Partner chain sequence: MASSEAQHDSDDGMDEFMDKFKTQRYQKGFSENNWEEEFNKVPMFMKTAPEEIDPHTYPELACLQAIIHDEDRPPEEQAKTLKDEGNEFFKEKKYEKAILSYTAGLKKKCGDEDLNSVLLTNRAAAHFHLGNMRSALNDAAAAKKIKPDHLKALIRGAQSCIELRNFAEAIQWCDEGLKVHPTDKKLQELRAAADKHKRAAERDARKNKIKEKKLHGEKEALLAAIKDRGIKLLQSAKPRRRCSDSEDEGSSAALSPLSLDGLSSQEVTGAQVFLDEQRSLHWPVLFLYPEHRQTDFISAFCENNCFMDHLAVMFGEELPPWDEDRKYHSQNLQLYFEDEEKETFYQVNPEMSLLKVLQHKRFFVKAGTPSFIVLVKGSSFRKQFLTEKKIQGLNFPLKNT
Amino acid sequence: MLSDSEAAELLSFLTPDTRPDVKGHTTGYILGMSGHRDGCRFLRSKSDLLVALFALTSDPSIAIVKDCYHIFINLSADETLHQVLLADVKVLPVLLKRVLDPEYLFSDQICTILSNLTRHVKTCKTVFQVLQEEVGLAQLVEIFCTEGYNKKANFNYLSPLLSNLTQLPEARNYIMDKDRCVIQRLLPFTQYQASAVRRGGVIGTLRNCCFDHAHHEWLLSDAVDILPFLLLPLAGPEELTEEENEGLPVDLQYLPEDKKREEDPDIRKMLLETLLLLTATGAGRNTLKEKNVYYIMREFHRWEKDVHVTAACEKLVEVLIGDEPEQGMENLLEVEIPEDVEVKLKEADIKEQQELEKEQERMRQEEKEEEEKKKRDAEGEDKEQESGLIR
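Hey, can I get that sequence as one chain, in the form predicted together with its partner chain?
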């Protein structure tokens, strides 16, 4: 890496008065450095460089500001940098203030940085604290839900930010506040076609919220009505009978023939996991059974090709069609598992994972062989035509 004197030289080029082209070269060079791990680790030790770079986000040249933001996006992706960024460079208050400005040009970059900073619990806690002090989560949700708040930014990365924040019970409590209308405003975004990032983040948020089974009844009630929003991305255009239709939640009835399912398998898996969480309580299981969730899952299972997602679907279906557990064990999340059973279950899980991987690998192999066979056949035909052989 660079020597101390080289680093000092770089620092001298990062002052506001430096010639723009020199500044530009320097930021460009550092951007390259931030692109790989060693470069990041090196920069971690040079907080004065980072402070100078952060100051340059106010530079009059847009190109330089852009470079600087990209540097910080790269840095924030590395967890070991978080402490420095928060404590030494003190990025948070400034970034949070800026993101509120409807005219700010780099709000999306800020959202990405914030999203990165909240991935791991420790920094997430700090970010949440500062967030509440400076701007309040309410404001961020407002911006997220307001279309066209900022003409130059789409705020899609606020979605994973929210999802990350809901690792914390405080954040979940705010989102699921019964006296307010917060989670209800997020629900429609489970179908947001324009951005997988936004969809995924919202669904991640909902999944995290569903870990709190005390809220399940409220979530499934008319006050929130979370169920249709989880099912719609999984429902397809297949025609159901009138009887089957009438038993479904209103939003899932009579879907048109051009209805498409969620195209990202990870998101599909998250949806199924969320639904599975909702089956933890007896009341939740009843609701899902009553609302004919089974029919949606039946059609989904026929359509799904990804092995991992299919496995998640099967787990859900098992609960939907299985018998009720014996008394005392109705809340599946609260059942006490004896240690030896727990060990066995973990082993079974690992084995299942391995089998799934093998299955996936096998399918990939088959596909490959199919392709090669096709190629060979095609070549074979060509050769035959050349030699004039007619069968």
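Given the form predicted together with its partner chain above, I would also like to look at the protein as it appears in the form predicted on its own.
Excluded here are partners and other molecules; the one chain stands alone.
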């Protein structure tokens, strides 16, 4: 890594008055450093370099600004740099102000940095506090939901930012404020085909909100009607009986033959986990049973190939077809589990994960062997055709 004198020389090249080509070579070099862990850790100890680089996000050269933003994306992906970026470089007020500018060229890069900075609870709290002081969560949601707010940005990474922020009770309280109609504006994005990042972030936000069981009845009521938005991405074109269809939410009835399911297995798993959270209360379980969710899950289970997603589906089905918990244990999120039982459950979860990974590896191996067999068969046919032509 660089010596102190070499680092000082680099710093001397990161001034507004330095020739553009020299600045460009310097930012390009530091961008390469930031792409691996040792480089990030070195830069962590050089806050004067980071302050100079951040100042260059206002440089007249678009190429230099782009390099600098990519450096900060890399640095913000390393949790050990978060406090340096927030306390020493003080990136938040500037970034938040810029993201509001409908003409700003690098809003998407800013969203990525903010998303990275909010992955862990400690820095997430700091970001949320400054966000509320400088901009307000309401403004971010408005930008996220306004198509064409900035023609140079898509704001898809605001979605994982919202998901990260809803780790915090205060952010969830805002999203689920009954007077603001925020969560209702997010629901359509569970099927936003143009971006898996946007879909996944919104579904992550909904899942976090569903940890607050006090809101379950409201979320499932007509005021929000969350259920169809969670079920539609999991529903396919399979034909159900008239009786099975009529019990479903209206949007799930008689789906067309070309209906496609969510293609990302991680997103499918999050949807199932969100539905499972909604079954934590008696009212939630009753609603999902009355709305014939089981029949959607039955067809989904037949279709699903990913073992981790299948396991999540089976947990939900167990609740839907199982007996109600005994009196006093109706709210599954409030049940106190003895310490020794909790240890055994964690051990069982670890064992289950290991078995699922083995099963997934076995399935991958079978698919690989099948592909190789098809390839060999095809090559054999080609050779037969060639020999027939040569005769």
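Rigid core: the largest C-alpha set superposing within 1.5 Å between the two forms. Residue numbers count along the first chain shown, from 1. Just so we're clear, the structure is a prediction, and the values are computed from it rather than from any experiment.
Chemist: Quick check: R19 between the two forms - does its CA shift reach 2 Å or more after fitting the rigid core?
Modeler: No.
Chemist: Keeping the rigid core fixed, work out how far the Cα of E370 travels between the two forms, to one decimal in Å.
Modeler: Residue shift at the C-alpha: 3.4 Å.
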